[in-house]
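Next comes just one chain, in structure tokens: the form predicted on its own.
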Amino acid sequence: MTTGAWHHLRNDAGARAAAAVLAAAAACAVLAPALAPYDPTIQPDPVALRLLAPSWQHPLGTDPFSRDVFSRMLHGARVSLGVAAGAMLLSVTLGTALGALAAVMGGWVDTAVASLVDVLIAMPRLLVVIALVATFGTLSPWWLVVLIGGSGWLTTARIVRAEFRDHLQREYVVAAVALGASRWRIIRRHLLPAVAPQIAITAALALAAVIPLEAALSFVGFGIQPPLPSWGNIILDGVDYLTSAWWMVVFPVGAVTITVGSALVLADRMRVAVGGEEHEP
């Protein structure tokens, strides 16, 4: 992203607010062991401390197993956001590499990648991921990163391929080719910097897509397994207590909604910043 776009983004109140929310969520995830007042897995008194409403001692209440929901939310952020960030990075890296390869190589490579994207993008991602998890059984967080990230590169590949093909026709790239620059040098010095803003926007959108996907997998029992907390399985623990223990659903759903909304707002404000600069005379 160029200086003008960064300046526009820094002066955008919506972008700053969204970035602040995401930074706060990341900080809570990283600092969860220091911030959490209780062990997220311990069950101190399954009778006396079961399903306590929010209070000073338990700010977000307790669950059916007497565990502190606030502590589980913090540690759940560590797991949920960690899986989401890892999957996003993997999907964006794969998509960028394959999109760039297709555009630069052309010919049968371009046709093969484009055809593969067209076929796979028609498949419902959630159903594909659930089918794979059901086939291979319970997966560790690392394998969830591989599975979710490995199924999410299609949009990035399509965008990067289109952007690369556009820039390959521009004069500065044609001049570099005429001067004998290698493909790797053209990609590294010219194409990637030019397409970086679009990749950043795609990364924010990918993060917004992956967070609820991980939560949904954990909610249906195919994602993070108890007693390890994630926002999805915290919701699952409280789904049978919607009227008597609303806090077990409201707070994790709110965390997912706010985090996803912030990522979407940031992506939108980045798109405005980049688009505004591109249309400047």
Contents of the next structure:
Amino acid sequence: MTTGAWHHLRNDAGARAAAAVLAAAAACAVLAPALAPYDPTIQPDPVALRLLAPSWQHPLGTDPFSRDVFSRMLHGARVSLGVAAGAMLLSVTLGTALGALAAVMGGWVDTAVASLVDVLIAMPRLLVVIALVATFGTLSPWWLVVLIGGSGWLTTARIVRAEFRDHLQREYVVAAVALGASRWRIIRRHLLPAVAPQIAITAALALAAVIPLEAALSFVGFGIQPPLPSWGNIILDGVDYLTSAWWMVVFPVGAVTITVGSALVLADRMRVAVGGEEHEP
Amino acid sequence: MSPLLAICGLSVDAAGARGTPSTPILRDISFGMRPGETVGLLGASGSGKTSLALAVLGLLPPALRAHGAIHFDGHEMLSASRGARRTLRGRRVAMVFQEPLSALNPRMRIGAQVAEVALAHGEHNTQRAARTALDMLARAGLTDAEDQARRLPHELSGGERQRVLLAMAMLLAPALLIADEPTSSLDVTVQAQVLALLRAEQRQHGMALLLVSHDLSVIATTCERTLVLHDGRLVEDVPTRQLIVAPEHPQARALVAAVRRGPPPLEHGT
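Structure of the form predicted together with its partner chain, given the form predicted on its own:
Starting with the chain above, the whole complex follows.
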């Protein structure tokens, strides 16, 4: 990101708050084993300790199998945010690579990528992933990253292609070509640095899109499989007890909402910071 | 002496949309340049000057189609492979663009931009490239080159930016430099300095210079020979002196007359 936009972003209260929330969520995920008071999969007493309301012993209550919900939420953050971060990285990398290739190569490569985007964008993502999971049986978290990430690169590719095409026509890029820079050099030294802010924005948007997607998949039973916790399957465990044990649903739904909201706010503030810079002389 | 550049029957057309006829941009252009020669290319805006310059570099936009032949330095530029043309650009033929601010990457420091040219042509040692760049910037007359090299383009003056562009173009001592209106955005003193710099570089390395301009006074002080381009056709190819004394083509006559007359006088009292 350019220094002006970066400076703008650092002084933006909304951006700082959103970044702080995401950092806290990431810290919970990384430090889950140290922070969690209980083993997230242990079922100490499924009769006496089942569905306990929040208390000092169990800050977020227990689930129908007597497991501590707070510990499951922390370990669930590890799984949910890990899958989301991996899928986001994969989709942004793939989208940047394909968008760059389409813009720089042009011709049939451009047509092929554009048609692929048009076809894939018409497909409902959740249903496609469910169909694939149904075909291949239950999947490990790694496959989930590949499926969610591999189906999420379309927006990034479209934005990177459009931005690259715009910059390719600018005189400084033509001048660099006129002095013998190769296409790879043009991409690496001129285009990627110029488009980095837009890529960062699509990364934040991708994160906001993949967190609920993983939660939804796990909620319908096609994502993370129990006993491994994820925010989505914690909701699934609690959904039958919604009227009697609200804590099983409210906390994981709240966690998804807050992290997605923060990612969206961050994307929005980045857009303002980058846009504000372009109006400067 | 064998020619450095020989253009034979070059025509460039903008391909029309399906069904519409294509628009000619250059029509049957032929001329040559010897090593070390200084040639002016004179023409009004829209006469095809820039397209001709881009054609020599093999940089015409894909929507433009070129026919004919451009022999440069033993290569046929129109049919040469992409890789062959790329290695010629910057090393054997270089171009300086019209507007120095937009021809520099706004995000890259001056020193790095000049070093880029060496790095694009097989220099792998970044420190050595940076040193070469600094030497060249100093030779191009940038004061405090070491200090200026750390700046971004918008922190420099117009004249300094033009020197940076020339440093980039002349870094690898090309055999031909195409300069597209290199002085049109500069005031007269800086203009003279930039032209002097070009001439010094020519004397030292025997570089040929194709000076593209709409300004006859710039061409008259610099070029032995002048080409006049009008409406995509080459209408004059004569020694500059002869063009000024006895221009033949009406368009050439108009250009010469415009310089003799000078700018229209200001109304008294304004």
